[in-house]
Amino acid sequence: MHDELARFEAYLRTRGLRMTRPRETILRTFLETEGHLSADALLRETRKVDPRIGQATVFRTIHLIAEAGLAREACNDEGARTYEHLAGHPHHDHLRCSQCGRIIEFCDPEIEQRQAAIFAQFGFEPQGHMMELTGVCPECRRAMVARRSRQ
């Protein structure tokens, strides 16, 4: 986590900002929490450490963390924007259930190769990508079938 703190502090300096105690607390909380977090969920987790931290501070800081390259926006079709930290996580894509919101992370080498070919085909220099596939998970499909059969 020391590398991420140093990287964030360096990024803040380039923006004429400084590392404050609330920003550090928010970053530490974010990095210690696995999965996809909305700003509201991050606020709840951060307030467990320091109840004085405000909503606006968390919202501004999570955007700064993403701009610094320590997080990325994830799974934003509907509802609250969520973020995941990039520290120690290899690249992956997402499969999201449109009914319950369940997220499965996956990496498929064939998809990665095809994406590289598409970048080349159109003359783009790759800088990254996010892929999210949406569908209905097996549990929700079973529940839907059960509801239909009771009707």
Second form
Protein chains: 2
Amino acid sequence: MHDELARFEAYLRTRGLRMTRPRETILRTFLETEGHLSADALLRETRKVDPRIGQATVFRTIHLIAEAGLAREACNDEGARTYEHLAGHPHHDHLRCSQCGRIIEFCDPEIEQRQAAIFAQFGFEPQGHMMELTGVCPECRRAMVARRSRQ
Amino acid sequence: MHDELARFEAYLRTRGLRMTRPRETILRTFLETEGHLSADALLRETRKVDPRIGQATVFRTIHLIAEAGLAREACNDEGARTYEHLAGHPHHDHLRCSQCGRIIEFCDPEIEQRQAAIFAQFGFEPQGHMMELTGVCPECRRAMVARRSRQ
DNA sequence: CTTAATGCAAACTTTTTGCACATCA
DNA sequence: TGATGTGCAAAAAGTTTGCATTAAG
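What about the form predicted in complex with the DNA, after the form predicted on its own?
The next block holds the full complex; its first chain is the one shown before.
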């Protein structure tokens, strides 16, 4: 956590920007929350710590956090963009059912390895990744078959 | 293309829905366009064929197309959700620079293979996937180093 | 003929922006 | 002090919904 705060401050400095109270509060809150977080949810959480924080600041700050490589977009969880921090926990990816919206998280070391290779191949400094597989889950497949035969 | 139209019609039938003129026009237009397409861009393209089509219909139809497994979300290209059709061309993934927004497309057969394995493992019927790696491209890395040393 | 689909406009939601004031270095 | 940052409110952008009318099967 301290590590991330330091990285963020360092990133800000390289851009001539400042580490402020609201930015720190927002980042701390963001890091404390596991899972997908919309800007709106982050605003609500942040306001529990400091109710004066405005939503514009949250939007502006989450962009900075993502640019700094501390967050990745965790893809439209319906409606709003969501973010996920990249600290501590292993990367995981998503398997989503296009029918019922259910999301299964998984982690595949082989894929992680290939991703690292691709970053290297193109000379990129890795920051994060997101992968979402879309399909139809077993339950919905059954439901679809049932519906079809009923007609 | 005929194949996709048939698949879409079949999908609609399983849900008790109808294949209509606007839906066909929208799907045809969508399939003819390579690359990422926002709902708004799809509306404009579709209206070149049939100017009476409304945006609500495009939104409603692109959802159906995605549910039918003929499109995948190609992740927020800035601002709006974009879609990409899954017909004909090989799956490709994205490597995006978080600083300048540049996107490199690549294709990694090993990753594709692992993805297929994961669908199978969870009993999902595969429809599509999206993967986006985020990092800092070589140019921006250089720029960042230069800026840092200047200060 | 019955049910679903369409287009329009309005409503809603999410995100960005302008600006006066506060704050950091 | 001079720059950047903040909160607020307004604006913009994207998406969904209600409804009268049209079209599909």
